[in-house]
Every structure is written in C-alpha cells, then in structure tokens.
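Starting off, we have a lone chain in the form predicted on its own, written out as structure tokens.
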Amino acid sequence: METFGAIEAGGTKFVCGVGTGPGDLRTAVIPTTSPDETIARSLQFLTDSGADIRALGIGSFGPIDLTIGSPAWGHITSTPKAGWRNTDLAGRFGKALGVPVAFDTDVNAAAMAEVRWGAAKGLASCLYLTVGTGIGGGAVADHQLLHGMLHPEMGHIRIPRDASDAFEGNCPFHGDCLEGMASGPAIKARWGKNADELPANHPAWALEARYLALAVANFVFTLSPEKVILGGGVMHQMQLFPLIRAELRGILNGYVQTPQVLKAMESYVVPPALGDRAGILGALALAETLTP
C-alpha cells in the first residue's frame, strides 16, 4: 500500500503526518514561526520518518492560489498573517522531497476527509463549517470539491445582526461578516472570555447558535448539502449543537423538505466524526489523488 505525506498547515500551527489513512497515520505538530523555519522543520519530519512518501497533500490557511497554471498556485497570497503572504508552500515541499503535491484549503480538506472515512462517507455532497480563531469552509458537491475563480470564503458572508447585539464585529477586512461577529476572538471580544472560559448557559451562546444558524441555512439554500459539519474549536461547546438545530429548524421555516431536516435535524448538524484530525487526514486523503 502507498504512504502519503500529509500537512494541515495553520496559522498557529502545522501539523505534519505519515500514513496510509486514519489506522496507521503518525503526527507531529509544529508551531507556526517564520515560513523558512515552519517548512524546514515540517520537511525534517517527513524525511526522518523513513517512509517512501508517493505524494503530498497540504491543506492551507489562506487565502492561496489554487489555480493551475497560475504563477502563485501553491502560494498563499493575502494573509494577514505576518511574514507569510506570498508564500511559495506547496513548491518548496514538492522541490525538498521530489513528489508530486496536491494543494487546497485546509477546510476542503477537512470536508473531503470527512466524506473518505468520516460524518459524509458514502455521500456526494457535504458542507464543512469550522468555527475558531477564523471562520471557513469547505463544500463537496456531486463528489467533488467546490472550486471558482478562488475558493469559497464562508466565514465572510454577510449575516443580518441580531437586534440585541451591539458588538461591531473585528474583521479586519468586513468588520460585521460571520468571522467578524462569531469566531473565537469575536467571542472574546464581545464577553471578555475565550469560549472555553464560559459557562454553558451563558448568553453567548444562544447568540452564537443564531449567527451560525443563519450561515448555515444560506448555505443549506445555495448548496443543498446532505450533510452539515461543523468542527473547529468554538465547536467544542457541544450545548452549541442543539441551539443551532433548533435555530436552522426555525430559520428554514418548513421551506426545504427534505427528511434531513424534517425528521433528522440531529444527525444533519453534526460534529465531525474525525474530529481535530479531519485536517491532517483530509491532506492525506489530497495525497491520493495524484496516485492512480
């Protein structure tokens, strides 16, 4: 069986792995420094692991190019992430190892994961939300990954503010976008507290429920997806699962009838089944499809 390499390169940290699939991938995790440190470390444990690594995927922070032909495909462009915009990723590990790189949003990558072995298998389609220190996402529709002329930025459409809300919102970029009003620096902003300081009733949370649910049905609307996952680590208030259910239910209105969201709203909405690994091991799962 093929060995593959594998990256879930983020913002704080890149994860680095070895393996065939979920049963036998090995790890490390390296902070996030300077490009020049991070890739030289990250290619230090893919050549000590002995492997004969076929292919590498990498699924990035962004934005990145991903278009083929493109002078910057495998760079990451426009971050605001200081020392990496314009970052030649996926060329500096292809030339390093000498393997063909497959290259995508660390979020696509999360979905396609989670369609090979994990909440999606056997489906041609999903949605994959994840929700933390930025907000993305990343869509499989008729088993392919959902591409344009970039790639889908979920976490800056434009959400209606809820009247009791009075926060600005802190994107950089959009200010009041999902990202600006509902990730995990939005929540620390608003209340005072990271996410995994407050309590479980807290207000906060009936809030977050409402803007994410209102993400989710434009996109339940736009790209019909059999399943909704939601991962990152503001999903780890798990009380936040069923406020959102009950929120899309309400949203949606009866509108879309579909047993999904009729009868089965509680295994629609989920958590990812692969759970903190879908990153690493959706960048495996990229390897492999530049094998035959």
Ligand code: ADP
Second form
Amino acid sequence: METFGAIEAGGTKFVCGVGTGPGDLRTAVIPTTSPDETIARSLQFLTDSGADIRALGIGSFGPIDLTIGSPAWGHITSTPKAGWRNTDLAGRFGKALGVPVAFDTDVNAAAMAEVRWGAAKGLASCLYLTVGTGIGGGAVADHQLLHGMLHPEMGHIRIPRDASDAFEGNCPFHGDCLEGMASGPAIKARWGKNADELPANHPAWALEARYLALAVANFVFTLSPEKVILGGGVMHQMQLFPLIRAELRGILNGYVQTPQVLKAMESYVVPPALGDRAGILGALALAETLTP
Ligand code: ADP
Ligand code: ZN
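Can you switch from the form predicted on its own and show the form predicted in complex with the ligand instead?
Shown next: the complete complex, the earlier chain at its head.
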C-alpha cells in the first residue's frame, strides 16, 4: 500500500502525519513559529518516519493561492500572521521531499476526509464548517472540492442580527459578519467570559445556535449538501446540535422537501466522525488524490 505524508498547517500548530488512512496514521504536533523553523521541523518528522512517502497533502490556513498556473500557487498569501505572508508552503515541502504536493484549505481538507472516511462517507456532497477562533467552511459538491476565484470564505457571510443582540461584532473587516458574531472570540467579547467557561444552560448557546442555523440554512440553500458537519472548538458544546437542528428546521420551514431535512435531521447536522483528526486525515486524503 502506498504511504502518504500529510500536513495540517494551522496558525497555532502544524500537525504532521504519515500513513495510508485512519488505521495507521502517525502524527506529530509542531508549534507554528517562523516558516523556516516550522517547515524544517515538519520535514524532520516526515523523513525520520522512515516511510516511503509517495505524495504529500497540505491543508492550510489562509488565505492561500489555489489557482493552477498562478506563480503563487501553493503559497499562503495575504495572512496577517507575522512572517507567513507569501510563504511558498507547497513548493518548499515538495522540493525538499521530491514528491508531488496536493494543496488546499484546511476546511476543504476536513470535508474531504469526512467524505472519504467519516460522517459523509460515500456521499457526493457535504459541507464542513469549523467554528473556532475563526469560522471557515469547505464543501464537496458532485464529488469535487469546491473552488472558485479564490476559495470560499464561508465564515464571512452576512446574517441578520438577532433583535435581542446589541454586540457590534468583532470581525476586523466586516464587524458583524458570521465570524464577527459567532466565533469563539466573538462569544468571549459578547459575554465577557471564555466560550469554554460558559455553562451549558447559558443564554449564549441559544443565540449561538440561532446564528449558526441561519448560516447553515444559507449553505443548504446555496450548496444543497447531503450532510452538514460542524466542527471546531466551539462545537465541543454538544448542546448546540439539537438547538441548531430545531432552529434550522424552523428557518427552512418545510420548503426543502428532502428526507434528510424532513425525517432525519439528527443525522443531517452532525459533529465530525473523525473528530479532531478530520484536518490531518483530510491532508492525507488530498495526497491520495495524486495517485491513480
Ligand atoms: P482554532 O480555531 O484556533 O484552530 P479551535 O477550533 O479549538 O482552534 O477553536 C478555538 C476557539 O474555540 C476558542 O475561541 C475557544 O474559546 C473555543 N473553544 C475551545 N474549546 C471549547 C469548548 N469546549 N467550548 C466552547 N468553546 C470552546
Ligand atoms: Zn468578516
């Protein structure tokens, strides 16, 4: 069986992996410092693994350039993260390892892993939304990862403000976009307490569920995914799932006449089956696409 390398490149940490799938994946976590140091330490893990790596997949924080033929393909582009602007991630890893590199967003990678091995296994479409420090989404449509002019930036959609909510929003670009209203830091800014310290019955969660359900409804209307997977730190609050499903049912209001929505909402909006490994396994799944 062919062995692949995988990198989940995040703003806080790089998760590096080697293997063929969920059964044999070996990983290491490396803190994100400077590009030189972080890339060198990641390469060290991959080469020390002794595996005969055939291809490398990278799921990265962004914004990144995914345009085939662009001189900046494989680069992290306009990130505000110090030192990482215009970093040629795919090129540097590919050159050092001498293998082909598949490169995509962290959330597209996670969507891919859930279709390959997880909650959306075997489906032609799914949406993966992460709700953490930021909000981001990846989508599989008709068996393909969704790309475009740049890549989707689903966290920055506009959603109607709740009548009860006076919080102005904290997205530096848009104020009260989805991320500005519903990310972990937005919850902290609104309620004055870390999201993971708010009790399960705090009013924060009903409001959070309403905002996330509005977002999911917009993605159901635009992408029509067969499965909606909600991950990220904030979604560790499992009480959000039934709240979101109930809100979503109300917002869709009988208009979307599919069995998933009408009869099986509990299995339609779900946590990632791969848990916190969706990202790294997604990078592995990306690498796998490079071999016939
Ligand atoms: P990142 O988005 O940085 O990759 P996470 O997905 O873990 O990492 O998101 C971090 C955010 O999620 C923080 O704002 C944190 O407060 C929030 N968070 C982490 N764990 C929980 C939890 N158990 N309940 C609610 N919020 C959480
Ligand atoms: Zn925004």
